[in-house]
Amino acid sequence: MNASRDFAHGRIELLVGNIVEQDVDAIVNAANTTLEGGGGVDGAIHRAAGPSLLEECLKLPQYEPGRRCPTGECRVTGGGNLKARYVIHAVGPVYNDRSAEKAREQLRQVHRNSLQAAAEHDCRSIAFPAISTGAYRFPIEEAAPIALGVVREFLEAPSSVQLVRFVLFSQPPFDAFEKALGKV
């Protein structure tokens, strides 16, 4: 199952799949802050990178003590035994009720620090994961919306990036970005 649509400097693409296997310059990580891999699709991207993934990462400056991304931002790393030249390593929000606002505004800096990660890195197609959807508790009929109407936004202007693609795990997460994307 696939859905695409064209727009001024690019497009996006939505299918059902596993992201690591992606011939893309590119795969976005649902990273946590420790960048030491995870559950989900962090566990999934590190295992089939391989341990040089998790070794890069480490060598990555901290902002605290154990933490190497804020929630909002991402960093770039080598995509190992992956297809993909780069993982971007997003930190998505955690979501609850109190603080949906800023969970909405930090999940789409994390869309936008991706796509300009990938931009600077001369990627001409990114995969993302439906970020903060799992573990996170971002609702996905609110995520979505937000995911795409920032690439959307991102495709307006010029830039290397001309392939966005939303890697869903399962129909689900899959037809709710379907119903978002013919929004867009």
Second form
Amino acid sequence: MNASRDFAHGRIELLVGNIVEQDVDAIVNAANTTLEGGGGVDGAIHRAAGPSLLEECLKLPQYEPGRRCPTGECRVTGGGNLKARYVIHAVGPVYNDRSAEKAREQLRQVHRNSLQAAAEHDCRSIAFPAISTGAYRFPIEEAAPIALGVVREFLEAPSSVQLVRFVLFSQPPFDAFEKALGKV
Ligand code: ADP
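Let me have the form predicted in complex with ligand ADP next, following on from the form predicted alone.
Up next: the whole complex, starting with the chain shown before.
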């Protein structure tokens, strides 16, 4: 199952699959501020990439004890044993009802920063998971139009990035992204 839509300077693709298997220049990891690995996508990416990924992450500077990447930002490492040359470790917001607007803005930021990082590393293709929609509880129906809106805006201007793929882990998140892609 997949879907796509073309914009002025690139294409958005959606598919159901596993992000670790993607043959793209960069994959985005839904990381946490420690960059020490975790569950969900983060665990899967570290397992598939091998130990060099954690070694590289641990060498990144800490902005406070134990924390290497603030929410909304990202850090880039090599891809270890993955097909992807780079992993963009991106920290999405934890969603809660009382600070939903802040979480929406941070979700926009983390997508913008990841695309920018891919362009700075001269990537042609990048694959995202549905950041924050697992353990961080961002409702998928709300996250999908936000993520796609940022990518659409990014693809209105020229950069090295010509393909942005969202890899959804099952049918329900794919359906939410497909619906949002039609309206973005
Ligand atoms: P977060 O902490 O940012 O919410 P999670 O890893 O818990 O990150 O989940 C983010 C999304 O990624 C969820 O929708 C989850 O189902 C999905 N996911 C989990 N493993 C994979 C994988 N290997 N490939 C693609 N998506 C995945």
